[in-house]
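Next up is one chain by itself, shown in structure tokens, the form predicted alone.
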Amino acid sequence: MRNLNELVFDNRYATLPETFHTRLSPTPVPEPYLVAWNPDALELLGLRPEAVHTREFVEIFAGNAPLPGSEPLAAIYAGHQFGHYVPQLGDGRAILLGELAHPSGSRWEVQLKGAGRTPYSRGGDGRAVLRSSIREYLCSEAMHGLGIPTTRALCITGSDMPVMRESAETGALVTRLAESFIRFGSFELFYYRSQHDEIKTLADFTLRHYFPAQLDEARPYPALLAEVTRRTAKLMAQWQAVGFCHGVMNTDNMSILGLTLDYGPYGFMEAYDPAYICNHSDHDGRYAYDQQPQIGAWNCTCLAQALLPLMEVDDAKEALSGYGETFATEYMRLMCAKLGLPFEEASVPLVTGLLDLMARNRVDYTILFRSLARFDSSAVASNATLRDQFIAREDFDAWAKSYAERLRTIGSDDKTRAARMNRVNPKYVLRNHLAETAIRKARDERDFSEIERLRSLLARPFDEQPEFDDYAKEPPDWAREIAVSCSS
């Protein structure tokens, strides 16, 4: 474990022309404070526990101070947002401190997000506030926690500078971590600029730093393609298992390593509806619950016509038609596991019959199957407290009779099944509302502990911690009053 002083740069992604990010450093912001740090975080840095309680350690991730041998700076890309091709984007408020090498041969780059103006502000004032800071840095270590693909989260720096949105905020900056933040938008702003030298080399760098067995292929550009097409269709599979919306699915937000990656108007599915929209901005609903897996093909569309020119279009097309085969398989590999059922055919309609009823009954997503390793097989079950979370009881007795029927039939037996399901469905999400009581706290009595208390807790979200059982309910009442946006 190493001091601050200690940390080793190799800033891959700064050796790349200049016409791929601008250098600039943070704009420091008064009188800096640390609102949370992650200790599993400091652990993938190799950095001692003992750094968070310095000074310079709240200096630097608030972007007041800089880090020995770093190179900070902003990337530009474009993309797809809500449909329509916008030319230029880029870091509007985030910029690359750099890269860390850590001793175990790991590498991070660290990015502060809110840390000021960039040449890609768009006229904004290229801030983040404690509201956004908390959802971002507690939902990463949340997806981390679930076993999903993700960008870490260091440490939350707050300031009592104001930051206007819909009215003033306080303002904050989070520091996240990924292998890299190179988005499908970061190969779409070159192609539609007509610069194919540049195409060329962001795949070079991209298949040599982050695909070296696709880098070995016969044909590593579609080889690149088809991996990130793989990736992409795994990680969209996996939001559905768990009932996320990621609520602003655009090509610039859209990992090029199948990350999931900007963390704003997010939402895990409560009372299940498949057409659930978690962004309330969203008005025609493009990014509902539902809609995910094929916005996940389409960004890959999108991907695939900008690195046209180092491939033919026959060779496109081929890599990108394993992505409805890999979503479909991987979805219902993991629906399967969270029924306790084996992978196969005859499994099938229990899971789409399950589903079904739920939409119709509007039960709570995570709490039915949590509860469901509890189901008695016996054929004189009756399996009352699942039961009563249906209004149509004869439906779900219908369908329970099937699922007993099932699992008599391959032999399951219930206790050991009930170990296996509790590993794969969660007692345990980031609801909006846990994560609304993190930032009111925070905002109103600066009082930061219900942050760590939910890192902490949603680290294990598999494990029973039953002195946190309320953290599993449904919501609050108050909860119905909770909006969250593209601000957000």
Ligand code: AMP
Given for the second form:
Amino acid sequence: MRNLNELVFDNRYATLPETFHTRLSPTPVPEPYLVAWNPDALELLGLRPEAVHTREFVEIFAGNAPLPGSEPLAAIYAGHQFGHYVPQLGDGRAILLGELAHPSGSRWEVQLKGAGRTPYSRGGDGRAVLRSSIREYLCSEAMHGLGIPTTRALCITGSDMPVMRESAETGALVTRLAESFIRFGSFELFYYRSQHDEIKTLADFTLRHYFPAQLDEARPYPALLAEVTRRTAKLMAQWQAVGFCHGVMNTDNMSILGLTLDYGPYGFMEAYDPAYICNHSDHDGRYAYDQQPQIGAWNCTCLAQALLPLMEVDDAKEALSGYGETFATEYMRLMCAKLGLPFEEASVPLVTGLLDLMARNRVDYTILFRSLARFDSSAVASNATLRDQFIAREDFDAWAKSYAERLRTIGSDDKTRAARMNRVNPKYVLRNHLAETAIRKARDERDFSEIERLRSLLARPFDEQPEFDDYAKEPPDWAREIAVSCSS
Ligand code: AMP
Ligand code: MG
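Switching conditions: you have the form predicted alone, so give me the form predicted in complex with the ligand.
To see the whole picture, the full complex is given below, headed by that same chain.
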């Protein structure tokens, strides 16, 4: 375990030519303070827990003091936003401090989000508000707890500088960690500028540092595209299975490593509705829950397009062709497991049948799957707590009968099935009202304790943690007023 001044930086992204980034330092903020810090992330960096309680820590992660040896920069990228190509985006408010090497050999890029203006701010103020910083911090750790690939979060620092959104809000910075923040849009930028050498440079960089297995293949570029496609399809399957809706699946928010990236107006499915739109700014529902898998595929096609200068069209098509099968297989495998059933043909109608009924009855997605572990297959009529989640109780009865029959046929034992299901059906997800409560306490009372309570709860979402039963309940009525949008 190390102190801050013992950290060793090795910023590989900074070794890329100037076309890829702009070197600059964060813009300092007045009187920063620590809002939240994540012990799990400290461990990832090999940092001593005591390091947090120093003035140095706050100053560094507010962007006021340089991290010794770091080479801060903002990366340039482009991307398709809501289907339309935007030729230049970039880290408009994020600054990559550098890359830390953990003694174990793992490496983490450390990024400050909300660190001030950069050449890519496009009229924005380069800042992030406390509300959105808390949402990003909590959700990235919640996703990690769920076993879903994601960027991580180290800490939130706040400052009382007002940041203007629809109204004046408190500013904050969130420190994010990822092996790499390269996006699909990082490649698109150079494709649409016809800078084919740069596409090659970035692809080679990506292969060398993050895809060694693909680099070893006979044709590394198609192999890279195929692997990114595969990871993206798997990620979409995981999102769908847990009921996560990202909200802004623009290609600049798609990670080349297949991580969940850029948390904004996301939402977890509550009353099950396949057409659920979590982002209030998404008027056409382009990124609705049930659109995510096909948008994931569309985004991979954008990446393929950007990589065309490096491969034949047929190779690109071939690399993309695995998406549908990977997604369908992975999704059904996960859904079968959620029902405690083996991944086989005979389980499929039970999955789709249940989802249909859940949609018709607007059943809470997380609660239903969690409580399904307690399904009594020997006395179907005794499953009142499950049955009562359906407005039309008889809808459930017919399904329950065939579920019980199936469980009997395969010789499933209720107790072992329950244990298995509780490892894949979370009890706790980051419902909007839970985040909102933490946000209001932080904003109105400067009480940050709810952030840490949620972080540690959601780090173990499959554990019962009975003292937090209320956090597993359906949203209260006031939650209906919460509207999350692109403004952050
Ligand atoms: P997002 O929708 O958050 O993924 O952001 C899209 C683009 O806008 C990215 O290039 C961001 O860096 C940039 N951006 C978003 N908010 C701001 C802001 N407040 N100041 C500067 N740039 C921003
Ligand atoms: Mg973004």
